[in-house]
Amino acid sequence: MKCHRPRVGPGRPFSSCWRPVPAAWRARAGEMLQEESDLSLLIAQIVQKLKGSNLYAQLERQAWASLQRPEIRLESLKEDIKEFFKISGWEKKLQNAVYSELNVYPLPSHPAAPPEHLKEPLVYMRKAQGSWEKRILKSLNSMCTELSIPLARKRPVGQQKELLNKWNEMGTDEPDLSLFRPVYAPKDFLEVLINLRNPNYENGDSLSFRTHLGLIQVPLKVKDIPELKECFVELGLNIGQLGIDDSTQVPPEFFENEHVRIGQKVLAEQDSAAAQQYIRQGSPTALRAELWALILNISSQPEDLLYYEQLKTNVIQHDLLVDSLIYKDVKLTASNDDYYFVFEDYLYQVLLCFSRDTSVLGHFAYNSASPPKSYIRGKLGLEEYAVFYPPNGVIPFHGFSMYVAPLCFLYHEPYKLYQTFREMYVRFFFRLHSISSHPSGIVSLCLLFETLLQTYLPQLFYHLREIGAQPLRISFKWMVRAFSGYLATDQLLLLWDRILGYNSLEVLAVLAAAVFAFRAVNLMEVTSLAAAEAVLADLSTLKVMPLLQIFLFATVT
């Protein structure tokens, strides 16, 4: 039987030879219109921050100039000024500075959601980040009350003196820092996160979650390996890595020589996305801070430096208390380490011109956190009078100062540092002491590194559970430190390479469960919390591109 297609004509309705178009056709459609009307708006956006940044006042000085030139023409002026642009370099300078802000800003939500949902989509989050905020700020307040110390005062012109004489030495200052106690530590931020709950879930609805027997009790869409085998392809046993094929027993020749030419070419070729792709499997030591700069999309340019000196100034005239917060986190942590005490100064000098930096209030747009406020005195509950206390939003912790410590190996420069600090921080550290569900949130990489090891590792998870040894308080704060302080210096670089590379935190939980399974045989072993933390206590030894190999393609799945 033929299927005739009904033809048009006098006394048949048009509406006779109508096919109804198939629903995927339909839906696909949908899906296309809502890619484009997404990519338009993320487009408006990033225009419209480029606008106010420094490169755009550099382009348009170009072009003015490059109207003096004799191959710009009138009749042909727009393509004339864009084949100058890219002949001149400044062409693939705007290239990397979109594609900086496309590995920051988060994908475009529906024009009419309220802004706090590109902060974070789940109610239940932002909420329990709000909750957590007031506590912070509590703490803070009352060690302000208790030490009657205030939040900010201009110093004396003497202290100025002193301080500015004494900027490159300041280690050797002995503060009594002895009644000034950390804000928080991050086994008080775990606990936090293990009483987090999805209110919708309470009643049961979710049978399959209730069998995580994990310490995080939060639904959230984490990757189990094969997931992560595509994401993190490059990282295969068939793939050269720094890391591994540059070891003593391994000719350079075979991976080395070659990994490092193609990484000199990527330099003279300033571009960050090919950067980031090279940068997977491993940067070579001497080329790992410029690649990282340009990844980062770090320039240095003189009013860098410039920035830079206004906030030293900003130091040497306003004593803050998170200034003692820095001085006593700084003495507790980096000063105590075998790697980093040789930076102390460095420390201070970063993380101290970093908590006056105003440009950092920018990320909370994207965090779940929103900056602190406190009020000029005598003006409390005047919102006219209130401002954000630090100035940059972020109330240092124990342990934040472990975020800059291993940068001091690569940049020299104290300005360099703190440039390459900020970029880290506005764009990976920050969702490590944040409630979001974000997949590179802390909350996720530790629902990834218990599902991981519940998955993969059942005895192992079952044993250490049944002892009071839950695995992920103690591996909570290797992740919490992005393993800064845990593993040595050149193995630390190796995966902050990978961070940058996959613009991911989620390698940090792939890592810890790997741990895990490689000290498996000790770990059945012990029979208490104690005696697990001390199987676990030295992971300086550890080289963590064999470790995340082995878990990720030599697992069984």
Second form
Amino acid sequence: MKCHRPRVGPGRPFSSCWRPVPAAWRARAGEMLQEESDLSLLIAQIVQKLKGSNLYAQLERQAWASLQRPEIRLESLKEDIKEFFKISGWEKKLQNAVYSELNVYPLPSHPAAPPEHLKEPLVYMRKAQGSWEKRILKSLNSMCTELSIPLARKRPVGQQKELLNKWNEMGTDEPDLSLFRPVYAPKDFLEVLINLRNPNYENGDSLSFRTHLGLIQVPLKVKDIPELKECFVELGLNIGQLGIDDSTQVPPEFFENEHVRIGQKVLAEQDSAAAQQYIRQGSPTALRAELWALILNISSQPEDLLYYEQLKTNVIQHDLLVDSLIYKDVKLTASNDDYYFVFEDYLYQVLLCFSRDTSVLGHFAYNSASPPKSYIRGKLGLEEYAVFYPPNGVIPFHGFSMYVAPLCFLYHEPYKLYQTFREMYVRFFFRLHSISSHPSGIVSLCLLFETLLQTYLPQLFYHLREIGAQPLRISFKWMVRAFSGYLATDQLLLLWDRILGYNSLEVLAVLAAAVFAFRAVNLMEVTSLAAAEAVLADLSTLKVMPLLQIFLFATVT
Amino acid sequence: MAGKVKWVTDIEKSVLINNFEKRGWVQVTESEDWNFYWMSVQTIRNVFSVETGYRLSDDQIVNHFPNHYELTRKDLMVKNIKRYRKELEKEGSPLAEKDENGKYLYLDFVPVTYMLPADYNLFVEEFRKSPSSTWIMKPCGKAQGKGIFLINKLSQIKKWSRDSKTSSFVSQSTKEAYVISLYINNPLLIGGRKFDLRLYVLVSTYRPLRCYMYKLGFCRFCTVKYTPSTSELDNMFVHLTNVAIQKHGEDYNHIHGGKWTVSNLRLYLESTRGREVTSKLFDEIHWIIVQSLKAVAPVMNNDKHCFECYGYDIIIDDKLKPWLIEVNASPSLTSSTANDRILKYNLINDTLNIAVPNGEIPDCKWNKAPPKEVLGNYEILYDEELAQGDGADRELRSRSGQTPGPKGGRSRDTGRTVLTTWK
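The form predicted together with its partner chain is what I need now, so please give it after the form predicted alone.
Following is the full complex, with the preceding chain placed first.
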């Protein structure tokens, strides 16, 4: 990667060499220089991040070790080592790491932008997230005080031993959880989003056909169907899809066999970017576990197992209040689920460790949320005695464990399951329960959903609104959970394939709209919110890909 | 068009009665003229017994074969399979091929089993070969996990040895007869729990053999984590998957009932173990079901008034090898959860559609070859007529990459046998 460092700062391209240059050229050159400087900033940022990583240390070691090899000559040292990296597959690993960073980290906006802007550029959103966090924390603290349970305590040695013995079957433990309530449920969060307002925006009092009739009243830009079609071009009618073209009526020679073959090739090449492109058409069941690991750039090294074991030790030694919240959540949701009840014990093993994983704190750099701070007893307000609580800064809410449950179908070693979940969380799931203007954030998804419905199914939308059944009230819980627990597992995995493939959660909003479109006839006949809920109560028979395809590519626009 | 079908049953279950009523059939009593009788196994004994039995007329159908116990009693099933294997070996069939240890390559699907007290000495010999193994004792004539226990010491079954020595000429009443089988102590675990498979198989005739497999089988999970530890041998919640037992466990959940669909199992295995081994597993499961039916076909009274829907119990070990545990003549029609009720209702519905074509008054002389459309959730498992009609001998167990095993309900069925590509 060559980087060309311009010797002028952004915003002042040609001041030092004034010539009569056509305006268009000047503008384009300005763009290019801006891009160049963006690029160099980005490169610098990525290099900075990777320097601290394990991969860097490994590359260094490999480079040193390669000096022994006969093909490495002193005269052409740099070229030869580069060549060696290419052949041995290390260059590919580096590529995958860079690609991963590009996917996860937002582009730097402006070198002078303060770090809050990376979290969330809009002030009113930041403020709203801040007050929501205060509320959550207050709720947590009051529960703490009511029940006189400390936020954290060290376990006595006897209890530690007991927990270690029971590590694989924590589900059989029946602590009294009746007094614990989830800190919040999705519907509480929805109320907050409904009340979000941009103080700089005044759209006047008069209603027009442009007025947004939904619950979300903030002016964020969302895509319409033509734009979505461009974005999700691989879901088009002419392109083979798993979830459609692998059904019983279609002979596998048409698409499936070739697709599987290509998938195996992608895995053999170990190329993240190729895998991400490939999975847009869906992943074959047998390849999915490896493909997701490749896309998320997870390679299970011995260090990862050790790290997980370390987290497990933390769980054994200290008891956190959030542990009870996790227990309660699993018992209320996954334990009762037809698909996931089998994996109950894995969920504890993953979520309890997750709460203690301080590496998760890194994602708050680009998450509008901030980790709650707590102070050592008696040292309130003193920054030196501040700790993040829970250690990973994430307070679970009702349904949180459902983010992990579907992954249990793919990985049966706890540490692999753990790694995958953690990566999925810091890339995608966090956006579903924090207030931000990001296109994959829950606010944008809600707005996208409502806009799609209002624009393309106006009659349905209007009817539901009239009977007091705002569609978002029904679809919100689907989107917050990324449909986990609502769809059949094989369908859910096909949906999450596309989330990974497009590195975006927008497909959740599109699916939600497609579900309404599918059940439109029945919905037009209902006369209450409860009846509408009943029509949409059971999504377990839905086939996700045909719904998406028809909605995007066969709807009259 | 004749009148409405008259039905009788001595099993008061809503999934049955609702199905009869929705077809507009008329309920009658046993003493009246009936066309369709869904009977319990006690009743079938009476109908076909030498003393109290009576002849069935052409327009009467019952849901059991007269001597179904050849398959459904644990000791007779094993006896018939052993006999079948020996016969194949004698005629030099490649199916009976053995490996270097003397184990059947293709027909080793029942765990080593002995009848007690009859085979006690043989059992002791086997037990001493691997004294650390665990064995499971099952009463021959009972169901729902009743009377089952595990042993790992000869002393625990002394009772049968004493009896065997002193009363070798006294015929044991069927109540006291037990089978003892090598316990599969390495079952495949999912989420750390043991499970077994319950599959429904409908047999409409044994000669020619025509059987159907219900696509919607399910897995029954134990509520407690599995451990082969000897201290837990007495804990039936760890070892026995019968719902009748598990539902008394502390952790039994009434929403999902500890049950998984077979398609979930398939998804899990394909995702974690790969496509080939999963397809192979399911192919093997079909194979062992068909072989078990073939084993009893020669001794089965192929009464044309009969059909039967069996509940097959299969356990998969951690090497992904399926084992046939037993076959139930009267699989439970009790519903433990809402999903269960729907499944069993549909099972009976599809069964009736095949056994009583068009829901009309049956004529037992019909050819028992229903058209493809009425199969519902059943798939043809094996059709001897079609298989033989194909002419040239097929390969024994052809497993080409294109083998169409059931894939969550998938079947490239063009009216021919699809689940088996062997004869």
